[in-house]
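Quick heads-up: it's one chain on its own, the form predicted on its own, in C-alpha cells.
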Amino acid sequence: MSEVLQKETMLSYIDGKVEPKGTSISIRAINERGREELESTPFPTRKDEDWRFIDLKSITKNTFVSVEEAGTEEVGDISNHFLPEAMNTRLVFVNGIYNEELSSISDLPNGVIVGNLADNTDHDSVKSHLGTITNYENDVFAPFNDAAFSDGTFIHVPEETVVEAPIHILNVFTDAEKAFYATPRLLYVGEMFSKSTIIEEHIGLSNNVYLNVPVTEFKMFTGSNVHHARIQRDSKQASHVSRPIAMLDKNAEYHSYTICLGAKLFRNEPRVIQNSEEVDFTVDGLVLIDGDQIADTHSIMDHRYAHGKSHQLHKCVVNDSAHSIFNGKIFVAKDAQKIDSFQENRNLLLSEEGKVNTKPQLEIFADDVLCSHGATIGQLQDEEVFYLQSRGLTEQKSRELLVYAFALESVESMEVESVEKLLLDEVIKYTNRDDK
C-alpha cells in the first residue's frame, strides 16, 4: 500500500468535500466537528489491525456523490415492506431522506415522540445527547456520518411509559444513475423505567452501488428497557458500515439483534457501554452470506461498573466464496466486580471456498467475574445428513434442514411476529438455493 494511499481520507472517495447540511445550530455543529475529524483521519487499510482481513475495494474503487446529485429513481409502492404491527408507528427514509407521506405516526402513548430529527432539534434530549454517545477512536465512518447527515430519527420515551406497538424505522434505497452515499441517523432516549421495541431495517430495492453509513445512539436511563432488531438487506452491490452504540444507566436493559443478509461489504461495530451498576444487555447476530459477500462484526461489550450481565451469540453461515469476520471484545474495568458475560461465535461453512476469521477477546482487570468466550467453525456432519436421509429426506433437503436449524435460534429472539416470519422466509430462501 503506497504512502499516498495511506494518507487518503474518506473525503477521497466522495465527489467534493462534505459541507454542513443541518439547518439547526446543533446539527451544523456536529457537521463541522465531523468534517474536521475527516480531514485529519486516514482511511483504513489492511495494515491496520482491525481492518487486515477486509477488502475495501467496494468503497475505494467508487466515487460516491450525494443523493441530490445521484439521479435516484422514485421509490414506488413499498407497502409490502410495512409491518402490520407498526402500521401507525412507522418512519420511512428514502435514500436517507425522511419521507413524511410514507410514514405513519398516530398510535403512540402520551408524551412519546417518534419523528425526524430536523423537526425536533429544540427538544432537550436532542440538545443533550445527539452526537455525545458515539466514541469511535481513529475512525472515519462515524465522523463521516457526523459531517454529512442533516436529518434522521428521533425517539423519546418518557418516564414509566410502555410503547406496546413496535416502532419501525424503514430505510429504503432506490436505483440511481450514480453511486451515492447515505447517512441514516437514529437517536433514542429512554427515560426511567420506559420500555419499547425498535425495528430498524435497511433495504435495497435494486441491485445498484451505494454507500450506507448509519449511526445509532441509544441513551438508556435508569430501569429503561429496549428490544432493538436491526435487519440489513441492502443491495448486494452496496457497502454498509454501521456504528450502533448504547449507553446504559443503572438497571437498564438493552437487547440488540442484528441480522445480516445483504450488502457486498457489511462492517458492523456495535458497542454497549455500562454507565452504572446492575445492567443487562445482549448483542446477538445472525449472518447469512454467499457469493463474494463480506460480513465483518467488531463488537465491544464495555463493563465499567459492578454487577453487569451481558450475552453475545453471533452465528454465521458462509457459502460460495463469501468471507465472515468476527472480532468480539469483552472488556471489564478494574473494580467492575460481579460481571457475568458470555460470548460465542459459531460458524457454519457450506463450501470449500468460503472463509471465516474469528477472534473472541477477553480484557479483564477485575478478579471476581464470570466471563466466558469461544468460537467454533465447522461443516455439516455427514452423520447428521445420513440420519435425516434414513428418515426419508433427500440429501439436499437434509442439508437445508440442518442449516435452517442452525439459524433458527437467532430468529426466534424476535419479539414481533411478522419480523420473525420475515426472517424465517429469508432463511428458507437462503437454504433452498439450487446451486448449493
Contents of the next structure:
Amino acid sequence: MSEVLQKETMLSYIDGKVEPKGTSISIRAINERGREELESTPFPTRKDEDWRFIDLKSITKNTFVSVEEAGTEEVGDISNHFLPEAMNTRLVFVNGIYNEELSSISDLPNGVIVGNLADNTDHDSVKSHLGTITNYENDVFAPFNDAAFSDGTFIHVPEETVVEAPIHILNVFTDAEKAFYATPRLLYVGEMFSKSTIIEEHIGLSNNVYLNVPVTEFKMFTGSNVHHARIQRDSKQASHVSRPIAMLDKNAEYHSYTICLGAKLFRNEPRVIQNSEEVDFTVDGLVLIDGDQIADTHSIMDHRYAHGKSHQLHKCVVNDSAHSIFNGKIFVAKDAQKIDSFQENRNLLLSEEGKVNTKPQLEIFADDVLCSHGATIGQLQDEEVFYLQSRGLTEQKSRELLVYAFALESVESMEVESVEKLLLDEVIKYTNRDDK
Amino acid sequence: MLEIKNLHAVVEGEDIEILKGVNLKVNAGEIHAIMGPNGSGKSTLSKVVSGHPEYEVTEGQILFEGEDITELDADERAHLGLFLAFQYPVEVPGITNKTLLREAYNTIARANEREELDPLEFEDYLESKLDVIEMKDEFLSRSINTGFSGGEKKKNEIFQMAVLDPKLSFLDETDSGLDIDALKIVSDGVNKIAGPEKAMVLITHYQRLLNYIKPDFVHIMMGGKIIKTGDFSLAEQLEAHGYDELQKEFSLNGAQ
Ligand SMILES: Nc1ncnc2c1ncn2[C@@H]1O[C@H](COP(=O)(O)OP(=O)(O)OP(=O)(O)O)[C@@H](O)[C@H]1O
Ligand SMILES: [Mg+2]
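Given the form predicted on its own, corresponding form predicted together with the partner chain:
Time for the whole complex; same chain goes first.
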C-alpha cells in the first residue's frame, strides 16, 4: 500500500497493529470483517457531504495506541459515579476494558443477562445479532470498532420480562502517558414485550487525549421497550465518535436521549430503523458546549413500514467558539404510509464566536404522512434577562435560569432521578464557569 | 423617597434623546399618577428608573432614599426596594412563577440581611399572598406569563409586587387590558399594598383607574418631560378636553 493511501485510512492515525483479538469465532469474524473494511475505506475529508462542516483535526493530528500500550493510570475510587438506583445493575469498563470488581450485577429478574460479551459468546442472541445491526455506508468508525473490540456489554431481556432498576453501563477513561483508542461495544437484545432502562455513560476522569469509538446495537423484538439515556462526559481533550443503532420490530418502542457535555470533538450518528409496522421511537439530544468543543449529530430516522411514530428534539447551547452541527434525516419509504414524525433542532447561541450549522432533512416517498421539521437559532432575549433582573435576580443568575429553562425539558426525560439531578448540576456548572 | 432631577436619557448607542429633563419627587405614603400621550416617554421613564440597560442617562440624577442610584444595575435597584410592573410583561417559558419569586425574594432578603425562606416556608408565604389579587394557585407553577391572557399578565405583575413587597412601585399601564371586574380586583390589591411607608407611581391613560386608586398628584408628561403637575382634577380635565388644550397652554407659556 502506498504512503499516500495509507495516510487516508483510519489506520494512519493508529500506532501499532489493529489485529483480531476476539477469543471467540464470532467476535474474530467481525474483527476480520472490520479490518478489511478499514483498509479499503478512505478516512472522511471535508469534501464528503456528511463531513463538510466538521473539523476532524482532533483525530488526525494525533496518533493513538492501544490501551495496553498507553501507560494508563489506575482507576482509583469512582464510587461517586455510581447511581444509587443501579447499585446492583452496573457494568464498569475502564478504558474500554471490562472491570469485574467495579461492576455489580445481582437481583436481576429470572433469565435476564447483563454481562460482558466475551463471557457470553455462546449465547444464541450474540451469535445471531452481534455485528448484524450496525449499518453505516462508507464508514471507517464502526469498522474500526468491529476490527478492534474483543469484549463489551451484552444485555438480554427475555420475553415479557421487565427490568425495573436502570442498567448502568459506565465507561470511564483514565489519564495515560500516550493518546489511546477505546472501542466500547454494546449488544442489547430485547425479546417480545420486554422492557428496560439503559444508562450508558462515558466519563473522562482526567483531561487527556483519547479516541472513544463506541458501537451500540439494539435488537428490539415485537412489543419490546427500551429507554436509552446516553451521557457523554468524556475528557475535554478527547474525541468521541459513536454509532448507536436500533432495529425495531412491530410495536417496539425505543426512546433515546443523548446528552453531550464533554469531548473536544463529538460526532454522534444515531440511527433507528423501523423493521415492521407500528413502532414508536425518540432520538432526542441535548448539547452543552463551550471553549473550542465541536459537537456534531448526524441522525437517521428510517421509516420503512406504515404506522410509525417518531420524535426528535435536538437542543444545543453553544458558548465561546464552540461549534454545533446538526443534520437530522427523516426517511419515509414509498409504502410507509401514516407515519407521524416530528423533528426540531433548537439552538441557543451564547457568544458571538460560537457557530451553529443545522440541516433538518426530509426524504419522503410515501404520500399519506404527517412529518414536520424545523430549526431555530436564537440568543438569550435581553428583555427576558431584564425582566428577571428587575425582580432582583443578578444578571448571572438570570442567564443561568434561562439556559436552565432551555435545557430542562431534555433533562426531565431521563426518568432516573439521580441522573436528572446530576445533569441539572452539570447545567448549572456550565452556566457558572468563573472565566465568563 | 424618590427624587428625579433633570433626567435626560438616550437609547444606548444611538442619538435619540427620549427623556429631556424629567423632574419628579415622590415621598413615602404618596400615590402619583403620570398621564400623557403615546410616545411621550412614560414607559421609558419607568425603565430608566428601574435600570434598563437599553437606555443611557446623559444628564441628571435619580436619588432613592437619598442615595444616587443612577449607575446601579436593575437587580441592585430591586434590592433597594424598587419595582416595575411592566406595560408588556415578558413571557419566560420554562421558568415558573414560583421559581422566579422564590429566587427573587431570597436574593432581596440576602441583600438586606434578612432571613431567607426555605421552599416550604416560601410556599406558605406565597399562598398567603394569593388572596391579595384573587390569583389561582395553579398560576404559581406555570411558566412566567407564558400563555397568560393580557389581563392575567397584568394581575401577575401585581401579584409579584405583593410578594416582593417593594417600597416604591412604578405600575406602567397596569389597567390597560383589564375588564371592569379585574380592574376592581387589581385596584383593591394595590390599595391593600399601599401604605404610609410605600409609594406608587401609576402610569395610565384613563381616569377610571384613578377612581379606584386615588392619586395625591397627577403629572402630565409630554415630549420627554413632565410639563404639568396637579391634583386629581387634572385627570378629570384631561378626560374632558384631551391633551390638545394642555399642549396649547404649554406652548403659550413659552416652555420648550
Ligand atoms: N429602544 C428604543 N429605540 C428607539 N426608540 C425608542 C426606544 N425606546 C423608546 N423609544 C421611543 O421613545 C418614545 C417614548 O416611548 P415610551 O414607550 O416611553 O412612550 P410611552 O409614553 O410609554 O407611550 P405609550 O403611552 O404608547 O405606552 C417613543 O417615540 C418610542 O418610539
Ligand atoms: Mg408606555
